[in-house]
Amino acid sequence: MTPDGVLQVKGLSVQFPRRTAAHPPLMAVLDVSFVVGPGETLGLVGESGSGKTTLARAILRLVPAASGEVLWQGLNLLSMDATRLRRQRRDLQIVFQDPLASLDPRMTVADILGEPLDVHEPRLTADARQARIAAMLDQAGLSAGLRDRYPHEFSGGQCQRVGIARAMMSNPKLLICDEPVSALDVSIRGQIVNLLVDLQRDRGMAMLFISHDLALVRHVSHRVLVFYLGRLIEIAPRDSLFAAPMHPYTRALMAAAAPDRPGQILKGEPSSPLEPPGGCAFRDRCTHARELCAGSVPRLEEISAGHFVACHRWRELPD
């Protein structure tokens, strides 16, 4: 059993079938385990195509998992029937990457925000329903006068505010943010991130914040999980990770984000998930790779309190 308000992901794998039976399935997420505690923000960082979005969708059963468990308040979401899962969804919400595409173009803002109430609180009176919508619009930084407009009448930043407001209408205990600002103008990103941080603080909810932007992840997260080709390769408290990253990939990401920081420069592109390298998934881009790295997949090893790394050679790397 997991405590109230804790998400525990255990050995989660996701695979997608190939066009022909002669080819093995595409393994998009491989044996991933982690915990998100009450009120905590766990950052999930990695390059595009690393499987971050697939992981988020699998947690919410928006794509099927091949194996593993997703425990929410002691209940395995992956084994629930549709009725029980629907009851849990009010606690588990998601903000998508593309704000306009995530909103129904045929619905007004009032209809979009009212839909979660219709599903989870159908006994609300009409007046109470309208009051809740108006209050949420205000918290999201939108005027109540916009309630009768349609998504196409808004900017990208306004659409994302509507998407966040919709997710918050059921007062969730966990919010998954899947690259919530990557499709927005730079001038708007900080406002949206600050809105999410304020909502989390005020409501005490947990948050899984997915991004390829290290600066954003560092700003919002308590702990950070590093993802590469569907694998968890490092996880640590934020300050520990940014002060002393141990995996060569994590070091390379930080060097790319801050050119004056020492570290390996990422060479080439990640291997195709259709044909991942054997052993360590990062070995074909790693200047520290040796024969050992090709022979077996490194396991996560705790190197200090709460700091885990999956690398055969982390002890030998220069400081």
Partner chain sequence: MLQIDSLCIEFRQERARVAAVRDVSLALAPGECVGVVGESGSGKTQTFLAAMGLLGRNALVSGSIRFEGRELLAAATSELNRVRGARLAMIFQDPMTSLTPHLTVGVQMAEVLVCHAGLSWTAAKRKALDMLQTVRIADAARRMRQYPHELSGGMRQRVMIGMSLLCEPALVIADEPTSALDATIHVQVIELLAAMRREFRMAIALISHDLGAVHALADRVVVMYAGRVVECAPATAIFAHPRHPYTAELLRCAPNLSAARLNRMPSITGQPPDPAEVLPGCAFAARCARADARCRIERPLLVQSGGAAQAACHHPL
The other form holds:
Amino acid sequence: MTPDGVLQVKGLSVQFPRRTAAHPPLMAVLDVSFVVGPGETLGLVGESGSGKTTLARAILRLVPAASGEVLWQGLNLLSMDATRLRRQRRDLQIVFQDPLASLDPRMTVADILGEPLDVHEPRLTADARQARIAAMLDQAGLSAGLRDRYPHEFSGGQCQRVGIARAMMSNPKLLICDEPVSALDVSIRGQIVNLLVDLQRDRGMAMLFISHDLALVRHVSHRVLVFYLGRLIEIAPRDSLFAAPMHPYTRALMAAAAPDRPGQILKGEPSSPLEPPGGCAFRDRCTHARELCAGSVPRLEEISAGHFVACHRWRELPD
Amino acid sequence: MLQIDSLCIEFRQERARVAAVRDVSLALAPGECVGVVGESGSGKTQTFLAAMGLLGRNALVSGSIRFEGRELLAAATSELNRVRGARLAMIFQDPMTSLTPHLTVGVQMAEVLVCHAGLSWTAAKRKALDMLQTVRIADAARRMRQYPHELSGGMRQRVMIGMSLLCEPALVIADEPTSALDATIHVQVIELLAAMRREFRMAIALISHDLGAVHALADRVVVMYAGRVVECAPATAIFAHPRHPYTAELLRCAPNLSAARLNRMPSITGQPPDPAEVLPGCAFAARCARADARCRIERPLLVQSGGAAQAACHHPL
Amino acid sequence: MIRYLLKRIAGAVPTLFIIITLTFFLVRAAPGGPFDQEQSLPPEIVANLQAAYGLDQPAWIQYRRYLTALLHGDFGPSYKYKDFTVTGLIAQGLPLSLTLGGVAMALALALGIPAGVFAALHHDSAAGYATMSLAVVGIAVPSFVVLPFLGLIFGIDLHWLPVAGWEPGSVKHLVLPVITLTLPPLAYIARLTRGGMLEVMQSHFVRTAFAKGLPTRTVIWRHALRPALLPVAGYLAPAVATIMTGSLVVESIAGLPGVGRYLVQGALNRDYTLVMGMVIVYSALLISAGLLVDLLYAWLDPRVRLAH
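Next, give the form predicted in complex with its partner chain, keeping in mind that what was shown is the form predicted on its own.
Time for the whole complex; same chain goes first.
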């Protein structure tokens, strides 16, 4: 049984070697597991050093993984040979953060949109190809006359539309969006986000939506994953997470975004991923930390339907 | 203390002259914190770069910027150098690229005092060390000897803030001080700015698109769009009752975790006008729900609009 | 740091070894031998000479013997210049060549960098364009044109400096050769400095330095210069090579008794040992230059770490 349109990540870890073999490697992603169903949007939240971007790249094998599996429709992407992987890439696309930098400055919009067709559907007739490009431009909210322009002639928002259009050309079943609107003006973000949500709804595709903006994640996600220093520390359905966040870090994030929410104001910085504290990675900043937090890395425990938390003391935390 | 009058900044580019700032006037009183809000193309950063004399060579500037009675525009570099860094300081957006990579933190801070206060390097470094502690950097002595890339983003921004305060300036211009930082660090930096303001009593020009930061710090808010000031009001008034439609839209689009979740994410249709274009009428008319024929032909002037607020709109809210 | 240096030096040994081996066999692969130029030597005497120098042995035995001698610091006798060992010849000429090359390199840096900074600061003015045009001349005109030309003006027309030749301890004999050697690297360094400077002046940290009210010269020398010199650092090893090859021509034309002529003469004379000796010396120089450049990089940009 091939689970159609399902992504299953199991125990994925990504590390980066250090300058000398003497030093242990930098653990960017540590033992992350989750499932994305067809048509579902998973929000990935965390700050710098949380590993969420590295995770996305590892899923697509843009960076090598140290261990674990990435099962796309039952097949492990990490152990596939290059040819088979390329065919799978049709279904798995990504939109990047910096709209202008992600587009080849020497290609027109028509070239950029046509390239996925050349790779995945080379037998299309010229007319069919043009028609597909025109249709995509229209869906992305770009006027047809822009097809022969170059990226530097566009605004940030338009560039991002081109980036999304390119990603959608091969009709992916899973779209990874890595901070797709962070580089855009606040008043334009809604346009791009609404476009993504519409496209997702029309095509029934799944989305991994990476962002540090909680309000944005709340808007688009069905379920949310919270990362800290490479580990998954909380998973919950959207409403459950925002109504009752459990992990102290999640609460602190919410408090930073909305002062009316309870949650400590974090002092200091995340400890360097090069020297993580033993046990729970958050304990050096957590007001609820006790001795037992230094003992072992907390595992994800289910505290209510679909709501998991990795915290030794979740039972003792105030509401 | 800072008086900007009819400031116009144009940039010479290959084909045309592009107007970044069109006829902007604003003033800051001593000790006041003014939040300058706007998006790409608003000209908010260029306005203050002009005050600091940091515009590129292809910039054509007209108008007047007076600081503590002295005219800054077209001042000789030597005169300008007496003011900037000492009475008038600026903090930039990305502390990683804004600090010199091959000089230690200690040197970069101390040189301000050596240059402006005539201190010896030893005395200057001692004061720099004190300042690092004032901005709450732990293990300050070790940090003094480190290079910028060895510090985290939040720490680098603290260094920049401390560096700007060494000569106790009358005005600090903070250009997007939190944008490059994590959300949980935003709060720390804003708190630090507030604390420093209490301690040093300087005025702050906070250039930011982060309305939360502006709300926390500003006494007054100036909203800019397409190179012009479109609204100017006390902070309490502007957040409660914006007068200009753009301000209202901007507030509506601001990320808000406290409010209920909406089905469509709010945005303003269209995009800001191309700075190379010269539009008759109101620059926001193309995107404004309240716009009519008059708005497209006749450019509205900044006028009083209820209480202490000023708005440039024919149909203010 | 010490470990890094030792590692690099240790890494240089295999490189040198490969160079020695390749050169050894390449030189012998060229037709002819060391004693061909000697006229009117009966073949038996030639055969005796060859046996005396061990040249009648198979190549690889000669190679082994050479390496063994090398390990004892013996570069062998010169085949052409009888009565002289290679070590002796090189020791005689090397100080002069090193002086020539060292002064040229130092001058190229001392003049090229300020010229580049000047050109960058005035890049949209006549002075800036003029400086860069001069640089093009420096790169384009070959040394065998420059030196005689300078000799013509300063030697023959003005009688300020000698045209060629050398006396031990003389400085004025070295002036024109040094100038000739300096010009191409000076021009490159000026161009590279200008380019690097122009780029660095746009960076955010330079803007911060100006915002702090620092005088322009402080901003340039303390903040902007070091990162701007990274391209120059990258050029330094090739610059050493340029000067080394340039010295061959210059020393020949100016009649200076350095080691430059040995390499060319040695190759022409099939003076195997001399050629080998020169190749080793030049290779060692170049490898050291490379090592110094890497150390320089780390100083210019602390983000570059030496350990790897």
